[in-house]
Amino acid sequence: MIAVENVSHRFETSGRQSHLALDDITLEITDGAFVSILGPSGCGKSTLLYIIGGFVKPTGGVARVQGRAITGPGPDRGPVFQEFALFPWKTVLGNVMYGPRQQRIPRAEAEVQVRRLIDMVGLKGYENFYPKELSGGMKQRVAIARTLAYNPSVLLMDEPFGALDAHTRTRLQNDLLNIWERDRKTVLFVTHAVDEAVFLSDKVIVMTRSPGRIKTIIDIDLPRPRKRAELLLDARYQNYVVAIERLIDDTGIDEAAR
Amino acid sequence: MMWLSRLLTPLAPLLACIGLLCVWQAASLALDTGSFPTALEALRAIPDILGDRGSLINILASLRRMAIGLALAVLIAIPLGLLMGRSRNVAAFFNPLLMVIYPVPKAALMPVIMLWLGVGDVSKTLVIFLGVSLPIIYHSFQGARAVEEKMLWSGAAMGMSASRRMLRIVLPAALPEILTGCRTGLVLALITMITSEMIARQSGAGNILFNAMDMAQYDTVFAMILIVGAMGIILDAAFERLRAMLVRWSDAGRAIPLSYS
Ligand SMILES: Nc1ncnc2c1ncn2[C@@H]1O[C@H](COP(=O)(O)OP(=O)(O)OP(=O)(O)O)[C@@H](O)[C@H]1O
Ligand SMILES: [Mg+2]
């Protein structure tokens, strides 16, 4: 379980001002849950993910995994960064191999698994391309594969499908759900797309405009496994989407739609 | 017109050299003083120098000192620069020291160093080492500082220790910048090599040059200048190919024209 207890975060900006990015966030995420975070741009979604990842130490409150306070990153929590952060000196294959190799998995064994992941994200044939030779959406898919490759039990995904076309996005949503249903990972998923959040999640967290607070947490009570075609016709699904969009309208998330 | 430019581009450096030699030839003929030989006379003196055993030994001794000074600088300056780029404390400690050394022409330290270490190889190698280290430290520092933090975070999430991240992420990520520093260092090494030999006349390419100067053998002087220049061009071009190969993956992977930094 991930527990965030009264977490606040204040940035010291270079202008010697301080900026409150997160204000008193408390939430619990049970193991194996799929939780989405929605909120206007700049409300602190990434910051919250960094705190749970152990990359940023909150200036107030505490975050825990399995009851222990988070003091740093670890291979149990795999981030997929908004900025991809691929290793430019490694090919697609080298990037995705990186995590398994760090964990001393033999090359041959890792490679079978890694090639399957690269195929899954639709980059078969691009194994020997360098990041500078890929489009934004392709980089994003490499970043997803790179994190999945070392099999973290918690996925911290920061707008992982943001740069993808509608078709690839739908495909990867299904792949992610399949992996999640198979391995029962805990997923924390930041997105700007309401329908995506409802389609994927058990819970949707809506945050307020900066300083980020939790506005509402909505349980998505839809049967699984979810089929997109069926859901789109399902009145319950439609109601969730409309209700959340209304909520967000008076939060001002539309500003963030990019 | 397209075919003409395609033909000219690879030949341009050669044409520039020939043009320069022509201007030299004309200027020397026009001035007609004993201390300014024509380009042809200087070129004709080159085989004599390269054919002479003593001169060759001198030149090779220079190159050996340069290689050792450069190698030591690379071994020490890169790790130091990278550490400074990633740790505020290391930077705060070494920065003042380097700022003091930075504006001093390293060859100006030569007399003092000679007092301590003599006129031999050690002094000259040390001066080359000092001259080359600063640009390499500086570029390694800049390269390490610019490493995208999320790349390091990704490594940390995979369970990499801080020292491993330094070696496996900061070093490769900063490599294009480091190699730019090394390229500057290479040219500086050549310059410092000659100046150090000018001050401590004992052996080396600089020694040949300045001895010839004393004996008013101006064709040899100019021939040596040509030889040193050619060494610079060849070393730089060879290093540039190595560099482009090592950083194929980066935007800096394309060959960049001779830099004057
Ligand atoms: N390193 C930093 N220094 C100072 N302020 C920062 C820093 N990083 C983020 N902030 C501030 O913290 C706030 C939250 O930033 P964060 O990146 O978490 O937002 P976000 O919700 O992820 O936005 P987006 O949807 O645009 O990605 C912003 O107002 C930003 O200005
Ligand atoms: Mg963000």
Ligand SMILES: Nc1ncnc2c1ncn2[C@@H]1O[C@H](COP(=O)(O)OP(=O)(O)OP(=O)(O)O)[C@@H](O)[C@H]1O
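Residue numbers count along the first chain shown, from 1. Predicted model, so just to flag it, every value in this text is computed and none were measured. Throughout, rigid core stands for the largest set of C-alpha atoms superposing within 1.5 Å between the two forms. First, how it differs from the form predicted alone.
- Scanning Gly78, Met120, Arg171, Tyr98 for the location where one rigid part gives way to the other between these two forms picks out Gly78 as the hinge.
- With both rigid parts superposed separately on C-alpha atoms, the smaller turns by 16° against the larger between these two forms.
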Second form
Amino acid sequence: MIAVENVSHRFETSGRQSHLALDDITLEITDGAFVSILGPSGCGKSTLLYIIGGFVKPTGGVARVQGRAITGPGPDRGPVFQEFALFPWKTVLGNVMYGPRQQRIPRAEAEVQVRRLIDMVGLKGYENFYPKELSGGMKQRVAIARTLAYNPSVLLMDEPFGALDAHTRTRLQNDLLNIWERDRKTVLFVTHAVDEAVFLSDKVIVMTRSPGRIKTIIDIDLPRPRKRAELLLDARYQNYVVAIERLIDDTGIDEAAR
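Alt. form predicted alone, vs. the form predicted in complex with the named molecule above:
Since only the chain itself is given, any partners or molecules it might have are not part of what comes next.
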């Protein structure tokens, strides 16, 4: 589904200094996989996601989706970011309807589809609420439903639960897995939380400090569907979390010692 070939990205800071954010990234993500990217702050995780989304052009290498070079954003790749970016003047229904209406789907058909999505993310009964009337977790549910309404092949998620409290974050992780189990879209998920990455993913990509390089890619061999209460008692889950935490700690020590 996604192929990243020798991608590097260099940009100029406000002080006119050249900064290498990503260095020679090569990876492949198969159709329907759930892949998380972990690494120290500033390692270029989000930059890599934006390159795949078509929002940032790499200064070296190429990124492809389904064999086609990425030249800009497209409806085949749906972003979900930490900032909810909802239209404040539109209701929940209006926000989620935006994509299908832009795709010129007839209103009646779009509304049937959108109401099903709103129900799926647990917001039935809130269709006529405005963003200012919703909690943070509810806003993120709207953002996820709005992205799903485009029916993208790939979900690009940049720390979508990072600003939420622990309880809401856990609920949305479970909801996201339920949606993924149902649709099996390809998901690329950026996070700082090792336990979140292990719980959600088929693979975890661990990156080095800036300039970001791939340190290792770990296959998460845990049964699906996943139930948190069971995994917390599973030694394999615990071992993955500890091993990845050590990798990230070692990354920090190795890079700082250079």
